[in-house]
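For reference, the chain that follows is the form predicted alone, supplied as structure tokens.
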Amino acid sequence: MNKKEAILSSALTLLTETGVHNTPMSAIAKAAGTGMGTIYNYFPHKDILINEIYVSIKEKEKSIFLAFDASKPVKTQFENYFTAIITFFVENPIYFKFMEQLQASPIITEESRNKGEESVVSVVKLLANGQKERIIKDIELDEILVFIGGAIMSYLRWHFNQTETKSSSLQNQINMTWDAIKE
């Protein structure tokens, strides 16, 4: 791991454990095993560091859609998407904690948000195709995305607060969300 990666990794851990406002750059530098000069060479201020972590997570999130088969039925693609995004965050709980903390924060720049939106392009295409085929409700795609995103975030919050999760829970959430958006 090079110095920049060590800084990003240490920052992600500290920011999720202690919060954005309670994590000074000096603590990040110390955890990364580097000096303040080095950290400021890579990230002139904490907001730039936070935005780079945000974009990095969104890039990783985007990669879960690469294996999707667009020839499958819309419902199957939706179920695969929902399962994949939940699995991604369950397997990377630190990403979920970070995103939950900063998703609506003014620290995340418009440029970073625009890059982040690239992670859902495949989902937008899926939903638009579903609307064209009259499978998904004719509601603004942004509204449907907000609804699906809310379902995902709520499920993940619930999941991470359980001591034991039934295997049927995720499928139940998928079914309820699908029932809400299908025509």
Contents of the next structure:
Protein chains: 4
Amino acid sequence: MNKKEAILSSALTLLTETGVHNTPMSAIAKAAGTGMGTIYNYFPHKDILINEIYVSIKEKEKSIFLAFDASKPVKTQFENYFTAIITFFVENPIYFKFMEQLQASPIITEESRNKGEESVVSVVKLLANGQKERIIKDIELDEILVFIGGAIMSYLRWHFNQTETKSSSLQNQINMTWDAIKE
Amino acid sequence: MNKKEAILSSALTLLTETGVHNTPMSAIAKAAGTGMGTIYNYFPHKDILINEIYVSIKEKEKSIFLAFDASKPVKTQFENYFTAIITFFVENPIYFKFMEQLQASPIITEESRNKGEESVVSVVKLLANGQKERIIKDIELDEILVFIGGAIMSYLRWHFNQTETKSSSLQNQINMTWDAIKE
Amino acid sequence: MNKKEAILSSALTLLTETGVHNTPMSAIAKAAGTGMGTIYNYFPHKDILINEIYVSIKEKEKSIFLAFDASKPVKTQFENYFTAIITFFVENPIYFKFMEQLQASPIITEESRNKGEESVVSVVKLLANGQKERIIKDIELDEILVFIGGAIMSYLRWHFNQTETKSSSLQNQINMTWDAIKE
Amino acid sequence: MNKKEAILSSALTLLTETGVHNTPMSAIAKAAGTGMGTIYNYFPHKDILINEIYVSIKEKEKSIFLAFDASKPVKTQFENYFTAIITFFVENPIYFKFMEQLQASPIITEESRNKGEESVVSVVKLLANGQKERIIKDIELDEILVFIGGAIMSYLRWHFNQTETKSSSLQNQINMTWDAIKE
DNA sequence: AATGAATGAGACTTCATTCAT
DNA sequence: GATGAATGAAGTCTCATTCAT
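Previous: the form predicted alone; requested now: the form predicted together with the DNA:
Up next: the whole complex, starting with the chain shown before.
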């Protein structure tokens, strides 16, 4: 079995369950079925372990957006994108919990954040396209991106707080977000 | 001199500057010009201190929304609200930094969160009104609220990351958010 | 009301209930209905307060033995003594709990112990008498005294551990102790 | 080298020398030649460390009584027992000091006490035998046991207070105790 | 005399990290 | 490479004592 994977996986579970500062490295080692020294063979220290988890989730996020169908209308592509990312996190609540807790944390380095931004490259292209076609509002892309990001995270936060989610809610969210950014 | 205020104030500064987990109680005591024991006279735990700061910011937030002018159009009221809350945090960056770091943290108790939600009561009323007049989309209030909250927080995050903010950006954000929620 | 008495009384209760090291001075002050400073007016520090309680109990103990009837047989006087002291502690369990916990503690000073020993003066006389009459074993008085003391304390310990005490047990204890020391 | 043993041993010395509440864990660590963390690897709390010492002494006590010679008269066996336990503590004054200080302390848990009581099983048997043969008074065994325990502890307390012990004193004590319990 | 907020030394305890095996 | 016992710096929190009111 791949020790490194086991460590990353156990760490993710524990960090989100108990919080970063209630998760000793010893607990991660135990859960991963390794010795504590082994963790330090792969990750020079705790922060690096956490950053690697962060980057790995961003990487998985990215892989979802690889296949936009450029022949489809911008709105369709956007809906697909929005649905895909929401679905990704809904199906992996643990990724969301991790991101929510660590997004704003000083533990995540500038470098990790930069790597993370690669995951939105294709979305940027889509929006730029939309602007060229005068479908998307003529606002700085950064600002729009951040707006969409906010819509995604807050929806997910709301989603995981509900005991029973209406199927219509995602469509509502897509509508709101699209209305927000469309010309 | 009010020791409790001094402690809350120093704690707020340090917690946001150095991060929750790099701020020992001893540092807070020193900055507040008190002994460590004094802090524990007022706040039985570090967590309680943090929660009190959280609630106190929410309280200040609330005081801003007291005076909506119900005679004005819903859109005007909404714009005023949005501008007011953004202005509040832009003028108090430290409050934003604190909220950003702790919003999703397990340190903040259910009780504190509930108290915090009182601050949006008037906004809920405004939105409900807007729905009755068919100006606001007919979507569950909770979902709209969360959407607006996401727009606010992500805008602020973006704002504080810029080196130079264009004056138009706030208006852009208001437009996007209004377009998102209007019928 | 006598503040000093209130402090001594509250301290006794709390010290026995929660243990010496789980009883802060602040708790004693609160229970006594005084400020913490007031305690320090009467007792320069915590240890002195505890020692005063020790001595005061010993004093009460002593007052019980004042009235031996020297005209009665030694055995009768001894039985009376033994019954009296046991009764004293059985009726004041809190005194016993205090003594049990602090008897061997380094907190109790040599001086307090010496004062405490005054309470056995009359017993010493009784035993000396008994030896002269060849009723009591010819063993150093100290050793006999300590033996009797052990019998008393261990009986009390046993007594307070029982849920239901047989009325015969005290008589048994008297018999054993008398048989032990009689010629 | 066995760290755990070193810790237990250093702790025993310091606890009895300086008293439970004047012995910080750091001092124990230092004396044991370990880091403080090492102590907590073996003993989750200070209290647990103390309880383990308690139990370990009781265990040693027990091992002394394993070899009663049932063919000898009850009185002989009793004298042997009494002499053995006194000798045990006289030769290990530190064990006595520890027991004296902690016997009645709320630090010692019910569980530890129960374990400790195993050490008297063989004495109980001896006494029961004695009662069957009508050599020992027909009093509840518990009460007799507690009486003997008191005789032992008080004798030892006296013993360690003397500057010079007469060799006859132990015999006196045995006589007193035997006279007390014999029919 | 009475008060109790303030103090800070020092207690207990945790846990990231090392290193000998 | 894998291990986990050992480490000790650093954290949170307690509480005896003081002193200005």
